[in-house]
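What follows is a single chain, given as structure tokens, in the form predicted on its own.
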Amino acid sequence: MRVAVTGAGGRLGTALIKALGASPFVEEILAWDLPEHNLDDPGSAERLVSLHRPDAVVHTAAWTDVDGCAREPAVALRRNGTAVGEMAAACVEAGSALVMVSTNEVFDGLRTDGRPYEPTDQTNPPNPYGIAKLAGEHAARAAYGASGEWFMSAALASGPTDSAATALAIVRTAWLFGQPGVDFPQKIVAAAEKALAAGQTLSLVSDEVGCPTYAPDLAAAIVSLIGEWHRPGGRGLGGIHHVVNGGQASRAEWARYVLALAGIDIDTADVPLNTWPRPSTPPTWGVLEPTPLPGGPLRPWQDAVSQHMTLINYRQEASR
């Protein structure tokens, strides 16, 4: 196969460059990012699959700095919606197949059961971000005739194999950590040992919960959707796929996690997300329930977080 990568220096495309590479499956990998493929250029997707015609597309790209979206929603929208309904036009008329990354921040986070939700359980974004992931969600189903409720739940279940459907997969995931760039546990290595020299509390927000997920493990989990989707009587990629790490845990939780792997011991506080105003606001109770995967369900956030700080000096990282 030949599989291009949107966003192939971000943290996201960068894993599935290295998760690609290693797949028997794969002949050729197209890394495309800045400038040949840019978001805010409207014939930008469609010069590039028809030029190299891949099988598979995986659109990592988008625009996730969540606060820039909720202070400019209008290019949010160009970025995270309309450009994945180019991607997708320009992919079903290559016969590519499309890997979209979604977001857990469809959801509004305002569920109070306890339950993850569900591929088939309401979108309602809370913030422009949320909603111009879920208008690329809805051009690339557009695009592939995925209009069935069959596509919500079908997740490796049967469905319409002759639809073009099939060569679509949504992923939905959240909280994404690793390299390169700064992650969560940078910053909150960085922050402790910012409040240890000034002799303060560290405040860590408790009523924010989600799920952990580690990049190269979802990488690997889009590869094996991807070889599921080529391998002779495989099932199709069609579906929303909710693919995360197991478990889930406040950002509290995991920031104590975080500090006692790297050996730094200071009080902490909980407060709410409320206590530092922001100009986007993520949903409280963020918690996907994951989809069946070829190769079986992620491995436990914290076995994630484990080896990933073992990968990186954090307290060099985070000084920079």
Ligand SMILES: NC(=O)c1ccc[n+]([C@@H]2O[C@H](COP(=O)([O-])OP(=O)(O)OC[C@H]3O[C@@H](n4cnc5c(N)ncnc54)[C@H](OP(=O)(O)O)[C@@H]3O)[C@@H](O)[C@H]2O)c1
Contents of the next structure:
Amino acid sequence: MRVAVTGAGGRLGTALIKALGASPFVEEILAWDLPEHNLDDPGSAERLVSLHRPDAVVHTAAWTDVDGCAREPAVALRRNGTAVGEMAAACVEAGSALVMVSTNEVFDGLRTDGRPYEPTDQTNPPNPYGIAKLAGEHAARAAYGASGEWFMSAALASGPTDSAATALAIVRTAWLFGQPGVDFPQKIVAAAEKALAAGQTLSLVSDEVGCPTYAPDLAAAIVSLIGEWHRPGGRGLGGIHHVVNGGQASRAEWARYVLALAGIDIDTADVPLNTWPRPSTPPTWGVLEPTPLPGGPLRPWQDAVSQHMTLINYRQEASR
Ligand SMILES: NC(=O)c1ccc[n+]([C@@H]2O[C@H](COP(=O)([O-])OP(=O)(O)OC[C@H]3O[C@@H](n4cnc5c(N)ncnc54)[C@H](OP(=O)(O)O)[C@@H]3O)[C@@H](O)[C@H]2O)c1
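If the one shown is the form predicted on its own, what is the structure of the form predicted in complex with this ligand?
All chains and molecules follow, beginning with the one already shown.
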């Protein structure tokens, strides 16, 4: 297979390039990023896809600055919504499959029954980033003729189904960590060391709950979905997939786990999310129910964080 990845230099894109490179069924990887792939350029997707005609495209490129999206919602809609529709239309035209990466921020997070969000649950984005990503989902579904209700539950079906054969997957994920860039574990280590030096308590948000997800684990899951689609008699890509590491955590619980691994002993205090007002409001309950994957569920987030922190020099990374 020839597989293209947009946003190839980003957190997920980097992990995908590595995972695809280790996959036996991938013959060629096309790594697309700025400036050749530009979400601001309406002709960019069509030019690349019609020239290279990949078997599948994994579209990770996005404007992921959620506060920036809140300040400039029209730009967010262009990059995270309209540009997805252009990519999907180009893929349909070329006969390519598409994996569009989306977010838990399509849900408002106001649920109080403690249940994780499933693909069949009602979307209602709480901020312009989520609004734009949901617009991208809708645009991709329209291009693939996958706008019916069936698409929402297609990933939950076991075994081959007509609906699952659709060559479009929407993969929603949450709270990505991993290289490159300074991620949440590194930010927490940096904040703790600063607070320790100043003799202060470290304040941690306890009322925002989500699913920490390791970019390499998500990348492996996406590759397994593409492999299953490629396999003769496989069940296809079609549907909305929720792909996150196992379990859930508040930001405070995640931070304390990181601090324990880093051996940092500091007084912490739980504070509400609104302690630091931001232009963008995240869902307070952003927990996704994982959908079935060919290789089984992803490992618990704690195992992934533990591995991540043995692989990186988090102190050095955090001080960048
Ligand atoms: N990070 C999270 O916690 C999270 C949670 C849920 C869902 N997601 C979704 O997961 C996907 C991957 O996220 P990530 O964390 O890997 O993001 P990331 O590290 O910010 O990477 C985004 C990629 O998109 C590229 N990009 C940004 N603006 C662009 C533009 N105008 N034209 C073309 N490319 C552009 C970036 O290029 P440059 O680096 O050159 O700017 C980068 O390669 C995104 O679709 C995101 O919405 C992320």
